[in-house]
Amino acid sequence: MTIACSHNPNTIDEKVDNLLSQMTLDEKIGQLVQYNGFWDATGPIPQESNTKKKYEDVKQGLVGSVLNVYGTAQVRKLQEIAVTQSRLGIPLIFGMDVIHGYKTAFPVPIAEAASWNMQTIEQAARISAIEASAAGINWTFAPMLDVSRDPRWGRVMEGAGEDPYLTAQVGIAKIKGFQGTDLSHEQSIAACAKHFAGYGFPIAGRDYNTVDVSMVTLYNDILPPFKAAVDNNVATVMNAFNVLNGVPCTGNTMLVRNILKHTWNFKGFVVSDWGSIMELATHGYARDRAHAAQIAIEAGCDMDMESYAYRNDLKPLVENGTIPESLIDDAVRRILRIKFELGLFDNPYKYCDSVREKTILHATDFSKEALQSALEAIVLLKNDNSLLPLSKNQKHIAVIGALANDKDSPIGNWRAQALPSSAVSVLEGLAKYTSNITYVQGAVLNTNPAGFTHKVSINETDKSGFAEAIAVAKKSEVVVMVLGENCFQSGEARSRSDIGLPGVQQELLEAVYAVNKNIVLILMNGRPLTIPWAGAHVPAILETWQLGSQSGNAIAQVLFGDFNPQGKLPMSFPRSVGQIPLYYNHLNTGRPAGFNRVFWSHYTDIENTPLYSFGHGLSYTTFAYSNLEITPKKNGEYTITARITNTGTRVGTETPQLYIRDIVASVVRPVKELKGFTKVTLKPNESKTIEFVLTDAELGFYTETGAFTVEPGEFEIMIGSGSDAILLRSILVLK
């Protein structure tokens, strides 16, 4: 039973010094402890070992958190366990990787990036914590802040890509989705920026493996977007799984109790990734359990998922003088106040209404929401001699491609709740417009199409398909090709060293070329890939990722022009894997392009620059840019303008993006770097005046010891429809 406070506080702070005076250091330490999944909690008591244990551990007030326990009768069931049976009665906090939607799949997230539409990218957010909260779940893992280089990296599907800048307005988006305006409404739920830090950065693109980086690269590259979610409110920060320049991050005390605490000021609370402290050991950072638990508290680790290292350890570290008691306090504080934040002691079953999760799961339609998020995240990268859109009179459309009717893939990894194949398919979409439609499958994808904890088997061997699909292109006037990944090939622990068409597809698309080039080439995939020979030959490429519940309706509106593609790579897709990391904000090099006729940066075999770079998108129509203007403001800002004129026939919608270069500074900047953007919809022959405001924030840049500085001096000013589309430059002296 709750005991009652001596006082009464009125302040959260209040709140929770009060109930921290009456725990015991076994209490204190349960807040710390976070077990996933549970039993089935309406059901009886548990009788086998570790599973009656948790459920121990919860009643006697040891347990903080769980993670994937779901479902408002399972989820108050392990409430009232907490809150009725312990001692002081503190309600849990139920977590989940609610990525990219709950029920409803929205676009993997590098995909969602791929619109640049913060206002589509927090819509979709608020939609996942409606869902979610309504199943019981009130903390999410989620926003992956990870900016990465490497598109071998799995897990750059779960991410914004390349770029700092656009990462950290993504992951505001998300924050201000997930969180709302009050983390007390029963539709909001706690955000978590992940990964703390470097995680996108492994070495060879391998997940979990070793990044070792300049601290101008952390400062600048890798922790912005964290310190854009810390300065946003965000109530939580996971830990990464890596070393980081030797040290394990979930034990970095540079990061975590220095930099995000004290210097960020940062409120919430940490909590590790799986089993991270243990792995502390594991890294040989650590000698044992015990040892992971002291290094992980010190460095400012709150709470520990599924490591049982702060279960077991903490309290003889504690009692033996090890480390002060007050480590365990300042953690606890923490976690207790997104607790009174999220309104959970106010009400310990806010997300258990079965009535509002029966409304919302089962009768509530968010198809509409989830197909503008899927058309806006289609980037169309190719279409030579305007074969897109097609007709809508179209005769003989050859579709060919195991994708093409595959139902669950386009749901993606990370799918949450989404239902099994539940997905809208590409023939699903084309049928709405046309019957004159043959497919065939060319070829099998996946020999043994497996979950998350399986390998994927690709079919390396069978063409027996080829001959089927290469008579069919004969007969057709136009080829639409469904190529790519299935949706557990790219996600956590799904890193390639070959990320060109998995399988036999190179060789079904050029099969099928050498009998019909009016190709249109669907990509589905959860990263960027190597497609050099399609580039090169393939006249029109749509890259459409891994869109969600609506798919296959979204896919269709592309192609026969009901909406015109507005999407921009939020990474560049290389021309080979030899030039990974590949960036667009690169250094100049002391031997650029044009240095010498031999003795420069380059390859002997392959050009520099990617195949379609960060920010590349094209249009049904075509877009105009004029009259760049800098104007300096009193405050020491300046506006920056342009002019955007629709010279095509349709109505569409551009993204400008504004980017800036320091030409000479105490550390050397890149060769650009993204500073703005903005969306614009015009019609044919409509202009739009677009406006930017720089400020010091967007001019300095951070030095090796994290200082941040704005030198005076002469900075480029670029404004284009792509990073390698700069069509308006000028000149910016800053005194």
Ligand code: BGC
Contents of the next structure:
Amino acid sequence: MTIACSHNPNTIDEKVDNLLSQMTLDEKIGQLVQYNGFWDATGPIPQESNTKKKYEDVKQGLVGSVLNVYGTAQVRKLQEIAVTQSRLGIPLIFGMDVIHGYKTAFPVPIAEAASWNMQTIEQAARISAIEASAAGINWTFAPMLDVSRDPRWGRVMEGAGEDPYLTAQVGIAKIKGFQGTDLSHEQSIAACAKHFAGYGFPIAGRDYNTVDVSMVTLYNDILPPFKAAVDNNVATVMNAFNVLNGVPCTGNTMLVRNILKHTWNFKGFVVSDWGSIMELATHGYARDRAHAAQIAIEAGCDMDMESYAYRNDLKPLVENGTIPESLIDDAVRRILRIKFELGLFDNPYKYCDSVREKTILHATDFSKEALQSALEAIVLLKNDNSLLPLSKNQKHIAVIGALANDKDSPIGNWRAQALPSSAVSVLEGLAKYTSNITYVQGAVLNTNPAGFTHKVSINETDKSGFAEAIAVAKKSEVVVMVLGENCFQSGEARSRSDIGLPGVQQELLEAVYAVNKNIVLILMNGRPLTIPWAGAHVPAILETWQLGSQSGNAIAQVLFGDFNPQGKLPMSFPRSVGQIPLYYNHLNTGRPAGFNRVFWSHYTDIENTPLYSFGHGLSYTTFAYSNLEITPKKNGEYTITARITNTGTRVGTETPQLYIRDIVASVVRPVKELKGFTKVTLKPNESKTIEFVLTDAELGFYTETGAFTVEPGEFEIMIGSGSDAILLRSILVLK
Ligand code: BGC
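Which structure goes with the form predicted in complex with beta-D-glucopyranose (BGC), now that we have seen the form predicted alone?
In what comes next, the whole complex appears, and the chain from above leads the way.
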């Protein structure tokens, strides 16, 4: 038990206790309340929402945080009310979804993950924090650490794909970038690991749907990125909307109170997702809002985002003895602690400097960094007969596709304050290299950035542009087709049952191919797509995701060979939706390939494998792998080394990946698990030795009780350029 000390508190804990001891129950509960701001809504607006009332509540000290209020003028206005008019003057914390940039748009998270470059990812998060903090924001709802095996789920654009190890590394890089080395620095913002937990496993890929997974999957595939975030001092965690194995996450004591706060010793605070406390009743887990408030606070949810449940129902629950005040105190302590760590009590206006805002947001150019992130995120999926890179003297290039001329879609969903249509389009990027271009839209794609309020049409049927596209393609040496999804076809509430090219784009592709086979397909999308026809016919395919502000420049540099592509897929591309969930780290089954001609685990109409596997990505050069060595160290570690040689004619960067397989274990382990990766840049003919370290942390696994165990025996060690391109293998015997 901590003792309140009202004289000269020194440590943050003492300061927190000192303040807590002065607070009324109303003021304590106030700290647990988060209101949406007054303009942007990122979820359904509750009936109770009333701007005047919100201001009044801030004045009364009944609000701890707001979201979606930004800009120093607005933030200062609200902060001033909290600090100068409420009794105790406790500053508000201002949250916002700064997901892949604030004003400068970096590639959407799945694209960033495709770079496999943690320095680049950290830098993007750092710049996002620099910009957001200049605009009054001190808390971002990122990174999203939901591992997902289902590209129908629109939110895969917001995560790092299908692998827990990669997702954990990306999460750590982002947390470091957002929070910096000192949370109290004026350019640091608190990060939020979300959505805890299992949100990436919705049944049938439908957003917000039920999640039903085994405890083995939960412990080994879903939780590790969150544990890594906690171990790396993430300030906050957000509940998930979904039901996990029968219990909604926001009311899930096992997850939040037991695993997160007790077993992992998480000291920060937990925020609900938008309205997710109230939704406990909709799920059928709480009788009404008051019951929902009770369940959520007991489970360990500290802050209520837009349910009005804590605001209205906690006090009577404490007063009538249903819940002990100590539960409220614990939640308040956690929230106050983060506010102290951010330095908000020393200077509540530290994020409200309008001069800094102007300098950072209007006079500081981060396009160099945005370009680097975009370049590294591009994945060369296919390049038959080295069609790419294009010669800079190409006589005539046809560019076809609505997305080629779209300055908005590359910014992607969750765009914070990036200006609409502010990205460099593909056409603009190409124009810097050549004027021998004829552009035809070909197929209409609805690019109405209405976003959250309007349903985005993905079934355009207009083929009126086909004839012109075909005519231009006929006359051209090479055809660059830019096809995919617009910016709001992926993201929250954007699940799709068919993840092929939307609308008539597939037909357009085939029609153009019929007259000119020299096609470079540039995919622009927020999720893996099913493109089996393109995979079989189109000679060159570049996955360019939604690359942010510098999209067109990055794509042009890769097309013309000024940048050698180096991205690797963070998520498998299925051949068909029927294969989903499809992931590289699956189990062997009792009847794997080769078991029997008929009775083995397969489809009769399609291969088991994805079209493009996790970790896949080509380069304009080639690499050879050799000399795998495993060296045991005294402290139980193993050093794994291999030699990589650039066997082609261009400088290139390769991402060697280390996979393991625990061959026999008390819980069946996957056929491959990523346990390390590195990046190596090599000139032609140059070789370098790369090194990985394996410890118990990588060799062990969780049993269904959540116990971590390391079992002696044989482990297959694999190094490759992709999960489907293992080039070196050996056996490690763990004694
Ligand atoms: C999303 C969260 C987001 C929140 C606030 C919710 O709908 O699920 O990821 O942080 O809105 O915008």
